[in-house]
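Presented below, as structure tokens, is a lone chain in the form predicted on its own.
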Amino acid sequence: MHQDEQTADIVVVGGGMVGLSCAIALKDRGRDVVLCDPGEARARTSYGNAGVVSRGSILPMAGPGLWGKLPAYLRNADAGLRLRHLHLLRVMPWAAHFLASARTSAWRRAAAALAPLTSAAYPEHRRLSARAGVPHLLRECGWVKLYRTEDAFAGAALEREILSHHGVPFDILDGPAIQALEPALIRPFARAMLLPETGAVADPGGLVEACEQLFAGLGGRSLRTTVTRLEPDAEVWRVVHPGGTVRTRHVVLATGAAAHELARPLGYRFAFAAERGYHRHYALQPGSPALNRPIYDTGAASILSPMGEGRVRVLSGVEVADRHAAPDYRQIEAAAREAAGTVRLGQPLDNRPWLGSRPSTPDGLPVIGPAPRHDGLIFAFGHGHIGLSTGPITGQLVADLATGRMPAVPVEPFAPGRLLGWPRL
């Protein structure tokens, strides 16, 4: 054997809220496990999340009301999407395929899938935050829609109504009740949906990084290496990274928006893209009540969420853009100047605003299952904007599937085959 090779039972590519998950899953059912990640924390899209576990998560970006949008989204006059038009040619059989699953009926299908994964995430982020020695990290606060008019209020009826059909419970409250949950809001909204079965991590990053703490805690090995491919060899696979190879009977592919990079060479082409998005940390002006909780203002398309030492992480909507292109940051300090008006913010933070990608399914649902042409290859990735918040139940499911038993939530609606052979309408 050379030097640069290794041996594990299992290795796990993608060391992020999902990789990190299934990592730990796997040491607890007693395999030998090696992680591969650059280790670079700022660019695993589980730093820059809202930090928001909800079960109500259960509404993909793709649904009915896209279509009244897309004149707006299309002319970038919309703070929801912001589209790089040049860059579209790249993600068109996403693009096709994601206006197709802008259906009533796709909508349901969706969170007829979802509701189970969400139904447990949050007892799963208890539990692991609790072994991971930060259950400080994790609160169930709640999280808060805003909306601005009545009009878009009852906008969101459909939504409502399957939320209630998953059992997901919700407040409505008026003006005033509003003003009383969260007294650091200074604009009026007309009306608020409060969904009290969800959790707020207060530092995602820090979460992340007891669980790499407690990964190793098992007798876990972590590689800091970028993978570059893998290479199926007779009835093991070599993962190839720069320092040298790692042979094993099983990889766990849970690289996110960079996981077609790894599976195309395999011949896995699916309808696949990076939605981009941007945080920035600002602080309350003097005086401010705190804000409690995540808020959603739909008007503004942002989100506001506290993380902790009087600090607030502005997120902005949606960039469909190349992974790789530079930074744009003019949606991101749109989305700042309307949450000026929504809290006092006082002054940013942070030198620059953050930028991760989240991996996007077209029907958003992620892909969690075996890949349907190789044997030991297990798929974990495209959870789009839910990756940390479903993250640690996903880990579960992929050490289930790869020991030979019933996952615990049904995972069908999630296999890989799904999205191969698309663009088919």
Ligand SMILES: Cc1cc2nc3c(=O)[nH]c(=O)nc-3n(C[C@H](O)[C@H](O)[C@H](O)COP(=O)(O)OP(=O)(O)OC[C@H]3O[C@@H](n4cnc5c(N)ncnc54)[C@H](O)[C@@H]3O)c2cc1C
Given for the second form:
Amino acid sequence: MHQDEQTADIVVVGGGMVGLSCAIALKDRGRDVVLCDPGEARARTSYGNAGVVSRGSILPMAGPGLWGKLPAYLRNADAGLRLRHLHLLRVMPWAAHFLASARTSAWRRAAAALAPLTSAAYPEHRRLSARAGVPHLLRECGWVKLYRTEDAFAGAALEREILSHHGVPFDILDGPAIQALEPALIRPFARAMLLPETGAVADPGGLVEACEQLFAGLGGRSLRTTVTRLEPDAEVWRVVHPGGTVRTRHVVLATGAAAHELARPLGYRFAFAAERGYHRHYALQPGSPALNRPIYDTGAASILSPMGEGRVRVLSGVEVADRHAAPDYRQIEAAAREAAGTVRLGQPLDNRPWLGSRPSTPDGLPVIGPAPRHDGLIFAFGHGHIGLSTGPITGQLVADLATGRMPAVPVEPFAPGRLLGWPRL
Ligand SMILES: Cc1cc2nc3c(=O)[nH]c(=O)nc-3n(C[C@H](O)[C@H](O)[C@H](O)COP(=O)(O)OP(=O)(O)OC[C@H]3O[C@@H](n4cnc5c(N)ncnc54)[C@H](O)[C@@H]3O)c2cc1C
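Take the protein just shown as the form predicted on its own and give its structure as the form predicted together with the named molecule.
Below is the entire complex, every chain and molecule, led by the chain shown above.
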């Protein structure tokens, strides 16, 4: 079989929101870029998310509230998190870091690191979606966190304090104001937090496709392939795939939840896991008012996100499992049952739910930075729950790092080295 040999300045491996944003930003800086991705739209986590682009998404899942919920999590009795216990043994370094991060001080530190990143998220998305010819996919509609009881609202006081500290604006609404904001709701909620400086992407998969076309329009080269190995070879890298090799000075590893698969043979064992999540689309019943923005029902740990043309995407909480394991639809079925009590949910529009994996770091911060032991390799993965939002700004940061510029946002907290080995307490 003929083996294809190519050369490039930079190869970006992985074409989700993060990799594509890197590839586009590097093209903008005049680099000759090859993007390697198998091109399966639904295989990307960037396809199936809730579409929320929020400045307020600065509080990782591992926070001080974790300890109170841990017994329920371990019994799989909380909709927010489902564990496959045997798998937990395989991701012990991740689990150890995760528990070590569940402290108020670590939560505050994470918020301080993420705030500049999420502040840039909406402006970068607006710029990118306009350049990609799909500005209509991004709406500045805010998003809402709903609390079923006053107690649940009171339990989120620290979150509000930290958001205020970082200047993230929000409004607190009571029952009648919630109903006026979202007439589609049929469940009474005690309180809501409306985060106005937030956008929502009506079709995340459509945005990714538009970005692929933008990259091609800029003269970027795409290889529809799965990279099997990254081989350092003197001053260059050989990016090996089933059809051949690309020789390059720089590689950006942006393969989302699969990132450890190419990093491990190079000696990088990250504390890393897949936080799987499900979605399913529904119509609203005839006569129901539309949902105006994504809503997060904290009582059900589930998001409902309007996806255009009257479709509502119902999304589940987190499932910690091998990303290749067979799906377990119990979480999304429970989320859909709860959603049917929240809005007038009609028929499902898909044959079966979608499943994808959030690339999860235990401290909730992405990995963005040069590989500690190899020249020319830049890591850009681990964006967890906020990779759609922060993909475009990550692209700018990677382009800064690759071209020797001062990164637009401090990247020290995202340094890869922090997740190699066991946590320091
Ligand atoms: C249910 C759910 C809801 C979410 N909601 C939100 C939200 O509202 N807002 C938000 O900001 N984020 C959200 N997220 C998180 C967000 O979707 C992810 O953080 C983000 O999509 C990660 O992007 P990525 O480019 O790193 O990974 P991906 O989109 O998964 O892209 C990785 C790409 O790399 C490719 N790849 C893998 N291995 C190889 C290889 N060896 N060679 C070549 N290519 C390879 C894959 O095929 C894929 O195309 C949600 C996630 C889930 C699951």
